[in-house]
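Presented below, as structure tokens, is a lone chain in the form predicted on its own.
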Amino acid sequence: MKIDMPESALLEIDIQNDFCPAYTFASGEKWPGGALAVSRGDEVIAPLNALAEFFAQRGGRVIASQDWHPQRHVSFAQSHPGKKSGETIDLEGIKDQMLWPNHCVAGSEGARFHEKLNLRPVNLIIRKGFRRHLDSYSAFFENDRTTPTGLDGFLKGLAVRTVVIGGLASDYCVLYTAIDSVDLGYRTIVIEDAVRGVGYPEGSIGKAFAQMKEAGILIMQSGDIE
């Protein structure tokens, strides 16, 4: 598919530590994999920079998100005595808020975009869920909705038509930002082969891109940008 570079931004969601599995560092020392590892999560790496460099010669725009936790967040089942990862506790004015181990704790090794990521081609970083009772899993939105992160503000400020997403994970953070961008007015399209998802609750990978279909957001891979 043709698209019009000047009008379009790539989304690189969450390619942190923290989400992807174990891996050495250029300088020899192991990563054990993150407190949240999206299986193969790194495999999304190599076309996200492929498309990255694609984007930027091209006069595209490319943005990366980084969750960017406080201590004690909100949505660390740590936070909530008695509570542990994978279940769900209600929010004031947020329904099913799910409890995860801690993650991306802001200034943390797990927190940094993974080695392998190149950034030179990223225009801005969006930080999210950096307050400590809200959650935050799209690019666009806090949880509860309503506070935005500046990522409209910054697309619509360039004349930015066309989303391109790619990142962990597709049943999340992936899923949010597309919903959001297609409810925004952007022609939306997620790339199958730049994205992994958690799996959790079972099928949930599945639910995900039928609801993105089911929303009018495209499915592509990689190579059918032009």
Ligand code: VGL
Contents of the next structure:
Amino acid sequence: MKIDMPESALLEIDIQNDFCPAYTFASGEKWPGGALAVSRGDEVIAPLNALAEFFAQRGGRVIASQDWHPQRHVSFAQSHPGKKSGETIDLEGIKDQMLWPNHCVAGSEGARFHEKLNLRPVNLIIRKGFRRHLDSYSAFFENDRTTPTGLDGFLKGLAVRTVVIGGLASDYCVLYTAIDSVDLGYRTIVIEDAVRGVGYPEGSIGKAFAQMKEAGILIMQSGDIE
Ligand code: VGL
Ligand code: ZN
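Given the form predicted on its own above, I would also like to look at the protein as it appears in the form predicted together with pyrazine-2-carboxylic acid (VGL).
Let's see the whole complex now, leading with the same chain.
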């Protein structure tokens, strides 16, 4: 499918060490695998780097999001005595907040972008989930569904109409970002070979794709973008 440039943006969602499996840095040091490693999560990097180059060369925009939590963040199971990751809790205004292992603590190695992600074509880095008592899956709104991250304003200010999304994880941050994107009126495309999912609870990845299709989000392969 032909993507209109420059009024399109690529969103690279949460390509951070804590969501990626083990690898060796260029320095020779080893990353042992993330606290919330998505199986084969690092496989999204090659197609995203290629897409980012494609967008940048044609005047499109490239945005990378970064999960960026304070210590003892409300989404961490450890912040709730007696609770384990994988359980859900009800917060004021947010039902079924999933609890996770500690991950993407601001400034930590786990919060850094995967070393192989090419940041050179990236115009904007958007950080989310930095309020201690509020989580954020979507790159547009935090989990209260009303606190904006500023991304919509950035895109509208640049007259962007089409949003192309890849990254981690297809059943959480990619899903929420894509749903907000289509709700905000953008033509929204999720690149299937540029996403991987957590897969918890069982069936969550298939459910996420069904929900995205139902919402009018287009599912494509990176090779379909021209
Ligand atoms: C994510 C769980 C918790 C994600 C972030 O990037 O999909 N998932 N925080
Ligand atoms: Zn998180």
